[in-house]
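Next comes just one chain, in structure tokens: the form predicted on its own.
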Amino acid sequence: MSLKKAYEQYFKIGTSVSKWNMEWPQAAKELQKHYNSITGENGMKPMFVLDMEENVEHPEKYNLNPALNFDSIRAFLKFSTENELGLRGHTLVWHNQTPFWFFKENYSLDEKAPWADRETMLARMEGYIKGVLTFVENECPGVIYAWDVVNEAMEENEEDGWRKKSPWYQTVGEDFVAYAFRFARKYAGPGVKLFYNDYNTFLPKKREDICNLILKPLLAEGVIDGIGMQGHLILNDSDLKEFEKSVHTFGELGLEVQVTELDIHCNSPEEEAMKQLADTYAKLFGILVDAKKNGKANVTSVTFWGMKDDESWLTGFRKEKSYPLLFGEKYQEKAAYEAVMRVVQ
């Protein structure tokens, strides 16, 4: 039985994919077998959509409405349609992987150039969101079922919670999040769900800041549908009790809960480490199934961040070999896969 079949009565099962995954037949076969949802690992982020040449060469034309190139997004839409996979849009507004020149006066390539003013950046934000959402709805309506509208606006080390180094915060202010969701709600297609996405959502202070500064105000406006809990965990160093508390806390707000970027960093392939990894995945999926089954939270999707260990971003990020997923380098099923399947079998 496949992952998606085992969990079909609970929530979607997804994974992140790259352009390479979509072009390799074996990867496509595994995607069709185990998943009913995919997320573009990088290709739908602003740096791959903003047309640098057009914007930089013609700033007077595009100053308030940036030029966009949809080739990368089109590839994900095409693959999702051909393989009958739902697609999570990731991400519209983020401080990272958005080129610095997008925030500069006249799209200047000089890093020391002044920031564009608030009104200009709000216009650029609306132009970008409108352009992307209108394109995907016209190109393949209904394929993208959810968008991460804003990614990682909170910083747990800041006293008031906001990520102040974000160029969005510096050019617009903390209400950039509210404006992003207003624009997304204005231009999103029918039935498309809008999510706020962040990491370390299981940390008590960050959970509280996200609830009070982002989720509750957006809920009051009626412009948000869900919370994305990224789920980048570390074996033996992540508190699943706090993770469970966050799932329930977000669920009590009436929001959909999606685990959007799940992996568990494990730096050893040895049997004991793989058993610990399997046990942790079993506990995590037990929490999610229990929340869904017993009405503690409306969990609607779980997305792994990568298809197999040797493709994981964590090896580079952690600067040590990581074995964080359910499948090995030849797509062989690991103990973690078997443990996840046993949760619902």
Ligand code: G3I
Given for the second form:
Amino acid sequence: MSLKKAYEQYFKIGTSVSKWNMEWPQAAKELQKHYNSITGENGMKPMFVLDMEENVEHPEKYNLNPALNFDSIRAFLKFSTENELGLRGHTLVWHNQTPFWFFKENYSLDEKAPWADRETMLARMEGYIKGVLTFVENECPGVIYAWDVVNEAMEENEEDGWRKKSPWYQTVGEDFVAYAFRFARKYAGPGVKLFYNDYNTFLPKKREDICNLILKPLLAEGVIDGIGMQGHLILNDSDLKEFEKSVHTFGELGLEVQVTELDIHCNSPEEEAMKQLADTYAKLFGILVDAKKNGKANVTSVTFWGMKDDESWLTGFRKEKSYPLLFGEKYQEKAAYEAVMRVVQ
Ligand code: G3I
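What would you give as the form predicted in complex with the named molecule, now that the form predicted on its own is on the page?
Below, the chain from earlier opens the complete complex, with every other chain and molecule after it.
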């Protein structure tokens, strides 16, 4: 049995993948066994696609239509095709991992240079989205089944929910999100689903802001298909009741729901902690299966953020060792794996 087979009647099972994962034969074997979807952990983000040398050397030529380099994206397309894996595109418009010079007048490398104006940034955004979506559609049509068009545009603790420090917000204003989706809809291939993706989407205020400021207006324009609930949870600290409420709330809007970056931070490998981790994963998958089975939300894929514990981004980020996934260092199945399998067996 494998994860993807166990969950085949409910939703796709995915994992994030680094460029190193794609080079290791053992990883490819695990990917073929357990998953039918992958997401580039980093390699399809703007910092790996924007061609710094070209843009910075020839700003007059590329000012309104940035030069792009598709080598990194091509590797993911090739790997997905060879291994018959669906690919989630992550991500087109984000404040992070997009180089600061992209937002500057004349692509200046001087951090003190003025921001480019709104019209220029909208043109650059359209050029970027058009370039990427056209490339992937020409190169490998149908491999990318969903795109995170905009990532993390919301704050969670402020009166006004927009992430105001984002250079997209600073240069374009809050309608940068709407423009991104309009451009994505214009250039995406047929059947490619467009997602808004964010973390902590289970927090009540953030859920409300996302619904009112982003999802409902985009739905009214017909330019969004789904919401990505990232799912970076913390053991014994994330409220699964609220998580369930968000799944249902987003589902009721008629959007596809995908869990796009699932991991549960846990700083101990001891048996008791691993048992708690297993219980939490079981509850979470129970919520997702129930939502799908009973028509409360159209959950279409669930993606883990990492293949195995020792590769997780969390250890660096939390500055303590994390054991957040279903597989250990040698891809051995943990109690959490068994618990997730038991939900549907
Ligand atoms: O590009 C440099 C490279 O030049 C340098 O040699 C190398 C040395 O460490 O660092 C490279 O940058 C790293 C980058 O990943 C690309 O590999 C950064 O240090 C590292 O901090 C960065 O972390 C990524 C993080 O996004 C950045 O925000 C994580 O691997 C990745 O898991 C994480 O993923 C995000 C999702 O995209 C969005 N949601 C949250 C999630 C977790 O933060």
